[in-house]
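Below sits a lone chain in structure tokens, taken as the form predicted on its own.
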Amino acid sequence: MMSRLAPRWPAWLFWWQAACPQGVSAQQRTWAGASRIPGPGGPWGATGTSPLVRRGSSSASSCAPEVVLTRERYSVRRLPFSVVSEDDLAALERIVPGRVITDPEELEAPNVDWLRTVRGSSKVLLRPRTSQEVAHILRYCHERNLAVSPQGGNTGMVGGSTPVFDEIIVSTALMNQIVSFHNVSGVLVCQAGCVLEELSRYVEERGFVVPLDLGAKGSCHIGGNVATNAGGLRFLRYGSLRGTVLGLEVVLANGTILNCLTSLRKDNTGYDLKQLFIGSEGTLGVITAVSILCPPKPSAVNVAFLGCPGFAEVLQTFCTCRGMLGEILSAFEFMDAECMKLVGLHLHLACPVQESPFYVLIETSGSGAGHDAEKLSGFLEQVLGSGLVTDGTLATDQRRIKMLWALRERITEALSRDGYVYKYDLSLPLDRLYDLVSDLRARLGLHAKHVVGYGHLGDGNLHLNVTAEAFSPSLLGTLEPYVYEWTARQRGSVSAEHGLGFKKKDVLGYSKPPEALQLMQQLKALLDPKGILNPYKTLPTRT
């Protein structure tokens, strides 16, 4: 294939393959001699780390600073929970024996979210097995009003899955099995507990790939990417979660399991009940099973990182990319050149291509490598020629993909190391993505370390990301609200993917109407009277 349209390709999409010969690792060499287009060379020379990271529930070393208290670094007043006490070790030990945790340092992790900016008081973590021992354990709490806070990978970014106060840790942790999985139709049910990585290695291995990609894939657990509808790298491909996922097991606030996992594609009986649980951040009810309809696995996938010259000439890239390569369009992602700074300041990862103000990275995904290669060459030489695109690299085989990959999702690893980061998931009119980004650089002046912008483009999703030294009451009430009444007036969402949790919760105004809060609120008295399902979280505080 490649040497039959080398003729129509510029030299340097080859230079990618060409300097990287088979069995040499990504840590024997460095990506600025093999992939760097010749020409004035990046910022950096330094030998790329592996792209492939797990997110913890904490990416500081042990000699980071110890976090604040929640209660103690936001205004937020414990509800009238009651305390656990002994006999409740002694009843929650019947139901989980041996499960049940106490252990101060065990609890160290699973009380602090992965950016380490939020941190719980919990005492208890529990571990259980099966969506029976959830219906105790809950059915328990509910009867003595102590409050839960359901836990899958601990991997999100607006502190969902960690407590506030001393609420009871229930983790999915062991709940790691695979029910069943259909070679014909693709669907898989399995419990929540199962890790997102090892989900898509077991359904590849049959010829599919599980419908969501996240950087965080290495640590999310399933039933945590429903709970908070996770939106992702293959968005654009295979859509939101609340297409993708067919049926759920879900555990309610009394005790009560909800058995809808039905793996049927077509069921248009009653309410649709799953979809108030997605995305519902473990409010409404601890999901402990999920039914999802896996995509065949492309044949053929191709990832080309480019350099643009503007962001106007980012969009037209876009549209070029979607009108040219149609059904193979896998992913576009772009990241602005601060970002590309500090990947390669924090992990030490080269740019492959000439220094640029914005770069993006198209993914294409298809089932005959010689079609998908004709369209992918006829967008490029058309990007390259009309001058949207300045610079580029190409990568076909897995493991240059993946280090291609690396540059984009662990942008927010290189974050957490940059300081401490106010983080902003927003969905924005494609116009105008970037213009708050450049808003804010002029807003906050020196004030901050870095302002950066990347996201799924595709998607009309924006990462929005302000760094500094340290947490500061002042530069966030220079951000806030005013990120939010920006994006509220491009009718825009103040969440697109990462949730609410207890970050965001207060700010749900914003992109929602009076109507629509108070049928939430009901629908959480409905289903949780006492509130003991992840309090302080997701809506707002009452007043």
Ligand SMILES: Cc1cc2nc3c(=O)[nH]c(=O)nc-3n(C[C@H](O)[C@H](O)[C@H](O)COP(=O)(O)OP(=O)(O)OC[C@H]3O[C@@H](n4cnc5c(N)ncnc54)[C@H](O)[C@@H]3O)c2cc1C
Given for the second form:
2 protein chains.
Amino acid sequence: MMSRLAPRWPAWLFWWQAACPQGVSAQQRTWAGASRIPGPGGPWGATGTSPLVRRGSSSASSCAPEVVLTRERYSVRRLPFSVVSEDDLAALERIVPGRVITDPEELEAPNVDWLRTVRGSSKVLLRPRTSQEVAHILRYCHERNLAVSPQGGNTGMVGGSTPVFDEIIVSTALMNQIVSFHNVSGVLVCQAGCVLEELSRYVEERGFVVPLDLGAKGSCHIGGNVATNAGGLRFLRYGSLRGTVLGLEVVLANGTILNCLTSLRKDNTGYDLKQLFIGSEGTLGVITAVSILCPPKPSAVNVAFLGCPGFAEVLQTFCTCRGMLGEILSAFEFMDAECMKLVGLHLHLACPVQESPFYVLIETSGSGAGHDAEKLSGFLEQVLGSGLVTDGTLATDQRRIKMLWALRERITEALSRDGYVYKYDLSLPLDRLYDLVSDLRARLGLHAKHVVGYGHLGDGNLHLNVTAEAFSPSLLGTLEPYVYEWTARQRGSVSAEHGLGFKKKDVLGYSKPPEALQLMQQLKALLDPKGILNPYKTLPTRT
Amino acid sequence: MMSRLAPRWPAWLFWWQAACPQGVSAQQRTWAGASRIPGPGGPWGATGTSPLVRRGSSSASSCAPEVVLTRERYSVRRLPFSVVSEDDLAALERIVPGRVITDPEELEAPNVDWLRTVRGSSKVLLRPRTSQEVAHILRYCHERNLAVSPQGGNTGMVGGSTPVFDEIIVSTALMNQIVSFHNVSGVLVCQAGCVLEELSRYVEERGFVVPLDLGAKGSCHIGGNVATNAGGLRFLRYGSLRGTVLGLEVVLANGTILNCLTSLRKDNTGYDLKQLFIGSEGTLGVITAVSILCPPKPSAVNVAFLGCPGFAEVLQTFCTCRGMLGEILSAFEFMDAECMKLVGLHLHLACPVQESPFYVLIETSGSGAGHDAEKLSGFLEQVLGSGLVTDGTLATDQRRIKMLWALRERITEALSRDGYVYKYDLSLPLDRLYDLVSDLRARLGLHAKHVVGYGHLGDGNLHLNVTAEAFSPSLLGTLEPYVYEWTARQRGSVSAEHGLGFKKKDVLGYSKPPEALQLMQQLKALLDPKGILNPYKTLPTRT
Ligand SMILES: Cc1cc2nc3c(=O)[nH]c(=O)nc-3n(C[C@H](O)[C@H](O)[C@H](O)COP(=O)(O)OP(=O)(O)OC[C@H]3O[C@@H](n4cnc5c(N)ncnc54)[C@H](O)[C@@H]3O)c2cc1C
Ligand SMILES: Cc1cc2nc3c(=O)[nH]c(=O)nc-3n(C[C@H](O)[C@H](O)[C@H](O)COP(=O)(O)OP(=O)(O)OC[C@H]3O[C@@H](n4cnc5c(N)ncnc54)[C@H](O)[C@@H]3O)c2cc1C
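Having displayed the form predicted on its own, please output the structure of the form predicted in complex with this ligand.
What follows is the entire complex, opening with the chain shown before.
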């Protein structure tokens, strides 16, 4: 609450708050009903606050078209894996008794991705509880040449977590135990199926934070996060999972358990094998447990939500911010006016500041409330005074902070309610970051419903999204390879944080040279010689 | 200088400074003559301020015994590589004209490690300037089955950078060009042979810092740092090279150039191949260029050097410090009284505080001098008041900061002047970290000259060092496997940051399970099927 901070904040800030009382009350009415970003629903894994929102009775899903089978929409040929037989089912039942799911209704949700863009036709889902069970499953599948699709919270954006044909789904939903937490070092060891938000709550109660946060936290599993090398909202501050994940336990394709689950900050004994599995999207092994370093919970968190008159001003605000907020800056996100329109339209969230072409969300996390407030107000004074920012609002208490974050975090959800979403997750040089959005908006004209740009600006990461009433091969043809070629010309990445999964596997070559691709294929052949782990994903189709 | 900060610092601090004026002036006399940690000397690579200090006329080196040939001291058998012929020399001369070194005198230094504990008998050293030259060299060596030992600054601690037999030394000393630096993002791209200290100077002039710093900075190469996954003095703040290195260019064993030299903070297109080479100590490829993310230079840096009455107090000081200094804490190092004795004895550095059983060096780096000083003085008041710390001194200007850092950074050098050094670089649980030092001191009694403990306490990283007049198999037998078994019982790492190289390769199994070892061997076979890259290193001798 602002009043609590009175002695610390300069008078102009209160004036500024007072100047838009209507906006504030509108927010509060709207936000009161807002909930966590929901997962895909279904009885086996979702723990979000309203798991059925996308499949249930919401207005969006009632008009959502059926999801076409992946094998029909895309020209992909089934590889010669075995087909699950009655004998296989009996054998699997012995490995995970009572946890072999074959009911078509229960299999409906895990066969379809969160975005509702791909659909597999798996007839079996397994719910192991332990690493040993996963090992038995893989040993069996390896011997029988049965393909497997590992699945966490099924919130992935690239069709990596759903089967393409009849792969057996191995879900981590029941592997949700915390193994240990060290109150001094902040090292958390847990099973792969722990839901991110639950881990977050657990360590926050103990004075720490998980170094990773993302809009899908209510559903995604830590194993899925590691398997996709997820970036998210705290990347700017705590860096990549490649640094914060201290150890992994992984089951290899042939059922071998590889235990690299150390809790040491530093360990240079030989090659760092866990790195192979971080970001390998279930194609090299199944992650069964994770050891992760949680930083101390900052005692003071502030969120500022600001309106900017143009993208150049967004960039200048970022530079000013980095200089003036330094080590307390923990997030710098941006969204354009179209995003704001969509969260208003589909989620009924109100814009908390004057309408602007761009918005930025800045979070500070520090150990001294007074010092942080002083730094932040110095910064705000500067950007407001110089016209980089035209309006803004500030939150210092949990509830209002969550409300402001919801505007940014729930864009993905709003988009998915807008129709079929063409998603691009790009790393680009900051000064060209938004050009592609404007360019495409002009290029597509009325062929698209919306063309929006938002993302983790502090990391050079643009989420470019195009929505349309339904999937259309011709719109896809206009977008691709155009977007990838544009990105490659800027030496950017065609997948900054979402990975390649099924939908992006053939564009790897825009960001990596042939020698890299060849080595990746060799690694795949070494670790999974039969190719049973998440086939048709991550690596390009061999021609 | 303290006086500059007058309005910001509480009165008691000045009292505390004023209370030990003699100590201060003594330091200044002593420190005036201190120089950067020198490299091993020799004409091909060292750029430290006094490169010959260890081989020249200093008192230490005059009594240093000759270094025994590795193949004589250790029972190791030469693998069936070809022997360099006259034809080979001619062919290599065509690849790197004028840069094929065969003069035995010039080969003396690069055949011996910095610690003077291993000696190879290489007859050829090559000094490529470009990645293409490295590629030609490796293609040639691969075809001819000639073994190669990549060498950077030759400051490694585990005998990884010197040949064991007659491997061809490929030095990166002439690959010292900066390729690009981006003034907004802080991304530095450079050749592998750039000396860390020079990179540091370069980016600091532009308002950034290299996220890595270590005592060997005057000699070590960034390629060597990446190849060893060096930790060092800024690890606590900026994390592992696995997060800060954005891209690498690597030449594979067969001469293929693998270009993964992107400058993107995020890139999830396929497997992150660069991770294979970080920390692989030249056994999987030769790193030829590095892209690294440099954080903005903090505008305020403070260093406190404190005396603690016991190790329990050191740990409590750390916990207090982490809580009170939060995001501005950038280093927490410790050393015991024996270390202080050695830097006094061999380097004539004076202790800046009252003699104590333990000392800690705390560095803060932040963006607001006033705020940082306030946080730091609050912390100092707390630890002095509660008796965790018995005496201390503080530096805020560059020169005095360097002086305090020298006490910690130059321990390695002081030890190497004390005789033969048995080095252990361990990750251990904080609460048991020092037990092994006390235990060994009692165990070894008069068999050792000194048993010291120091290190990166904030990262759980102990440097345990034992000195003796000369190498002795019996002392070695008392130390090993005892130290490794002790560490393994605590589930620690037998090499936290130095790697395994030649000297530690057979102890890998104390920290990694057999399945991990097997996968490492498979990776080696995949990337270097003939085993020509740095043979006898990192992976255990196959029996
Ligand atoms: C609303 C929303 C916001 C998002 N925001 C972000 C964001 O900010 N940053 C970001 O990076 N991503 C974001 N994502 C996408 C992100 O990839 C996922 O949310 C998350 O990391 C995936 O976790 P999951 O458990 O749902 O994995 P799934 O979707 O189930 O699986 C993802 C991939 O990992 C594999 N996998 C899953 N578990 C394992 C395992 N235990 N072992 C081996 N492989 C496994 C699967 O086979 C699949 O290839 C967002 C998604 C949504 C829906
Ligand atoms: C005084 C002193 C202080 C130190 N402090 C620290 C510390 O705080 N933290 C820490 O982690 N280490 C420390 N070290 C050891 C550390 O490993 C090295 O200083 C440094 O990282 C090695 O760099 P270098 O260029 O000297 O490599 P070298 O010693 O030349 O080589 C080290 C290894 O890397 C390989 N290598 C070198 N260059 C390449 C390349 N381009 N491609 C492939 N392989 C290559 C070599 O074959 C060898 O196996 C210290 C050493 C000294 C002497």
